[in-house]
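Just the one chain here, the form predicted on its own, laid out as structure tokens.
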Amino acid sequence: MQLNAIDENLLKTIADLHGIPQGAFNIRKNGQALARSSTETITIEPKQDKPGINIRIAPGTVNQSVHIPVIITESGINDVVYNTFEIGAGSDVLIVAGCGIHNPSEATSQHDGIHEFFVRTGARIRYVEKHYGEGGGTGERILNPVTILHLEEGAYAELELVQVKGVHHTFRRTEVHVGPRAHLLMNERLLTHEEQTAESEIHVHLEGDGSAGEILSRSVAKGHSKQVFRAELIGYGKCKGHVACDSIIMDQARIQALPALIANSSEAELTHEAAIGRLAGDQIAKLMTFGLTEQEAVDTLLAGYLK
């Protein structure tokens, strides 16, 4: 497998590989498998009946990790992929996922990636997916991610999904269904500058006793940019469930946070709140004392917001 400069900056990018990971993996590029490989306790086969791959973990599993990152480096594709994982009950893995797009002419690129997660009884894992776009055309990046989790009783799910930057619009659904005992715990990170829109549409079952769920989202939206951030809490007998959602708004952005709770039992535990504002002056003023431009004071702040 030969990888190119605009290759290895997307993978560093999105999945923090320099050059090929060890263990298993599973690299897609311009909708088609580049590099695949697989463990004694963690296999990644293709699917039959349509693109995608099924990655199975076996049971008791513990400190290995997987990644499958996507990345596209021509305009006018349109990759759609549909990744299956099964967790086995009492493992404990690490995987990392994300997409990277490099877009150089006029047609428009996009990937489309539905994921759905049964995490068995006992099972840990925590799964990393980035967005990013870059490249000097005019076609636009796409990038619509779907997460479907299906949490057994006991298990453990730590999500991150974060965007970078430099990706024209964005779709993102999250469902998940918790069970008795086990633990969701999701951080949302985004930002988007020019003209750019990022929607967020999630929905969290807290299905059974014992169980909890936490929704952490912050993002920073620039220029003409537009967010949508919908999150949704059910919940169902004895559970816990909050919402927390943090947005800093510059220049001509518009933002929206619609936090929602549903409680079908007076045993249920449900909280949110929502914050939109700028960035203090007081902070930019302080930076600029030790010797940073305004705009290199606003970018520390920015990035340390969204780390």
The other form holds:
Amino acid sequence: MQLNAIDENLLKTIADLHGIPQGAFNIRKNGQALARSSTETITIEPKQDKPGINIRIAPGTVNQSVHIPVIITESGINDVVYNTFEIGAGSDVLIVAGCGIHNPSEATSQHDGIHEFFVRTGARIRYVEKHYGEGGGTGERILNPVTILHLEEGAYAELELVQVKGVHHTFRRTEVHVGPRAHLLMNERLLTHEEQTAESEIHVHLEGDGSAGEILSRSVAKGHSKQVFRAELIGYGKCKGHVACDSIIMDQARIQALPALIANSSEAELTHEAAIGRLAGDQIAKLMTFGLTEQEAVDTLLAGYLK
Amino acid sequence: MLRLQNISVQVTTENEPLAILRDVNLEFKPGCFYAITGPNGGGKTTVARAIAGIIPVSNGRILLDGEDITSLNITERARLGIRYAFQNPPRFKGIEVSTFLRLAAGDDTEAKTLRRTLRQVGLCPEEYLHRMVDTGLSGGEMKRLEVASALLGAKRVVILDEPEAGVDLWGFEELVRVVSQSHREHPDRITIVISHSERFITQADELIVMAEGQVQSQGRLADVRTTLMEELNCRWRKQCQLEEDEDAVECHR
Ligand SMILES: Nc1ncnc2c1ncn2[C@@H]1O[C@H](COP(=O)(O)OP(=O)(O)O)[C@@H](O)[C@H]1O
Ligand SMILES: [Mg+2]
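Let me have the form predicted together with the partner chain next, following on from the form predicted on its own.
Once more the chain from above appears, this time first in line as the rest of the complex follows.
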């Protein structure tokens, strides 16, 4: 198995990986498995009926991580993958996914990753997914992730969904079913520039007594890019939910933020806030009084905001 | 020497030009400590913003050691060693105190200098270095951090705009001490504090009283005391008090 400089750079950007990782991993390149490794408690196997893998984490597995990055360096690829995660009761793991596309040509490269998680009783996961595109061609880089989570009683999931840059179009769908006393914390970070479009649709069903969900989305739209953010919190019983979308709009960009609350019980406590605004002039001025140029000040502000 | 020569600042509000500084002439000598005081809306902050390059002047010149800096932007003036601690410091989402101070002080500043400065303004480094410079900090904490950041990067000129606002009594004494100490440690530095506090005013080598966009008087405290009392008390107060029974709401100024 060989990793070239482009592969290595993509892996570093999306999964913070330097070469081949330790522990359980699956690296997919141009629609094929490049390397795979299971451990005693974490098994990764290909699906029989469709492209993708089954990841099984044995009950009680703690302090372990799984890396499943996808990289695409050929153009004209339309890669669809179905990954299923079974997170055993009482385990506590970090899962790092992500997709990096290097497309120097005229043809489109696309990856649609459909990820479904069954987080069993009392299990905890942190799921990090970064998307990134590069390459100087006119070929488009498209990423349409679908993330579905089922949180059983007392489970906890923390999602960090990030679009770093360079993705022409994205349609992201996230659906979470939060069981009794289960908690979801979802952080989304999106950057669009030039003529890019991004649409994020989030449905969080707070289904059990004592379930809680928090969605925190921050985005920056530059150039002529367009973003649409729809987040729906649906409460069924005694639950607590909050959605906050906060965007910085620049240049000729356009943003729609549509948080929605749906309460099906008088015991549901749901709140939302949304803000779209430009970078404040006094923030830029402050950093310039430290000797930063205007451009450096803007870059520093955006980097902090999207961190 | 920092010189403001015939400085006027105009802004446009509702298509009407409004003069907020009118023909301001000031001289600040290296090594000297200045206090600017006067009623709200008198133009103090505007003087500071004009020196830092944040607001353009519509007339006049600003000279730093003979060099005309009127057309330089904020960045260029900062690089000449001018620092300005804002009256209302902005907050930053996702930027840590440590990052903020490093931006202020420059990359080559030792970590222990950052920690020391933070401690001096009454913020414990252990507790604050990894906090975010966002709405999680109180008004008083923001002001202390703002002063720390300005003192760290200042080489020739440092302007502190009402540094005591929102700072508790105990912290206030600390603040006065750290500002004077920093001033003494840099023999050629010009320190300008905009303040209503007697503690700062009595520290100053020279006091400037501003009102209605103009310098009303400048000099040693004893020399400007009369103007100061008049300005801080508003010349018209007597008139207003006479009319109070009649529920006067009109301002005579
Ligand atoms: N950008 C601006 N637009 C309109 N009016 C302004 C602007 N900046 C300052 N002013 C007005 O100019 C006057 C002087 O302001 P300022 O310099 O902040 O006073 P001070 O700091 O002495 O309280 C005030 O009346 C203020 O409202
Ligand atoms: Mg002011």
